[in-house]
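In the block that follows, a single chain appears as structure tokens, in the form predicted on its own.
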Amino acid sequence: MLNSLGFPNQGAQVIRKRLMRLQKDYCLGINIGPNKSTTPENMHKDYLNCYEKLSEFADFITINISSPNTPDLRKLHNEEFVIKIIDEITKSRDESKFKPKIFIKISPDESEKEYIDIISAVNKSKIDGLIVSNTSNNKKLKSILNVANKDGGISGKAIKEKSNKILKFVKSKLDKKKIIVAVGGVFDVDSYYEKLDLGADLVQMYTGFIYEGPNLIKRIVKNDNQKSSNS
């Protein structure tokens, strides 16, 4: 799937009003990112604003620095910015009675050095972990899939190996106390367990859910329960 949507929504204040009306009896994750019009040097303000408006409703907050559809967003894959945004958001959490888990969602298209810098920043911080990984904007991959002339990020089976490779690398470097959430190419029970075998603590899916429908989740949960009862 080619996702060119970015973060189309009416903004944190409108979403806050919706969340205030909900009965909270589920696990809720909230993904936050900057406006397209925000310059890179001011993006940290957008993240903090979103966090402070929405964190009371969330079980976990995702700091998304990896959408390929927001201009300059992936330039935030550097140690200086990651340390800055982690410090600001964890400080806000420390000063609040609301304590959601906080994750950074990374791109699958960065250099090894950039991953090492981000992992180092996370290891030294109070942040809870990483989400590995977002969609791919790799030109070679998009060319193979005949979408090189289109904007957006590739998701689904086409990025499974790429995402798994980064997952394995992150697992080898990240502090064992941190949480790894894996996403990318989960289409069946086997690809779900592959994420766990590579070190994921939790698994997300998006494209697989769209193509396979809600029964995919039922199959995974049923298999997981059977495996647990047999062990």
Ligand SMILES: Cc1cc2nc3c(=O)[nH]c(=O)nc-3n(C[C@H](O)[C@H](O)[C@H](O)COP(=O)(O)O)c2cc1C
Contents of the next structure:
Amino acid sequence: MLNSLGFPNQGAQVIRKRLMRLQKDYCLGINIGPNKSTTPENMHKDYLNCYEKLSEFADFITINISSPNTPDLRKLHNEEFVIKIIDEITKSRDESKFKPKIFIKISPDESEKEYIDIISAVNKSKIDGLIVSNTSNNKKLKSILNVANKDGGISGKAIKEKSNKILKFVKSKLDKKKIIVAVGGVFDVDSYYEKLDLGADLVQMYTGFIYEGPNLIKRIVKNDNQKSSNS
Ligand SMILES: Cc1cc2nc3c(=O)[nH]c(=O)nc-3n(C[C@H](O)[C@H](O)[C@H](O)COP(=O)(O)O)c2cc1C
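Next, give the form predicted together with this ligand, keeping in mind that what was shown is the form predicted on its own.
Next comes the full complex, this chain leading.
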């Protein structure tokens, strides 16, 4: 699937009001990012603003530095920015009574150096882990799929191998106490187990859910139950 949505929403203040009315008894993750019009040097302020308005409602917060649809966002895959954003957001969590888990969600298209720098910053920090990965903007992959001239990121089956490769790398370098959430190309029971085998603690899916429907989750959970009762 190719999507070029960006973050179409009414903004943190409106969403905060909506969340205040929500009675929830389930786990809620909130994914935060800057406005399209914000310049790179001011993006950290947008993340902090979203965190401060929304963190009290979340079980986990995702710092999204990896959407290909917000200009310059992926340039935030650098040590200096990651250390800065982690410092600001963990400071805000330390000062608050609300303690959501905090993750950074990364792109599958970066160079090894960027991954090493980010992992090392996360290892030294108080944030809880990484989400691996967002959609791919890789030119070669897009041309194979005949969408080379279109904006947006590829998701689903087409990014499974790419996303799994980064997951394996992250697993080999990330501190064992940190949590790895894997996402990218889960569309059946086997691709879910592949993520666990590569070291994921938790698994998310998006495109698989669109094509297969909510029944896919039932199938995965059922298989999971059968596996654990057999072992
Ligand atoms: C329509 C669509 C919208 C998305 N919006 C976001 C978003 O707002 N924030 C984000 O971090 N990832 C977003 N993603 C990326 C997914 O969360 C996921 O990381 C990616 O699609 C790979 O997983 P999948 O193969 O299971 O779809 C979006 C994906 C799709 C298809």
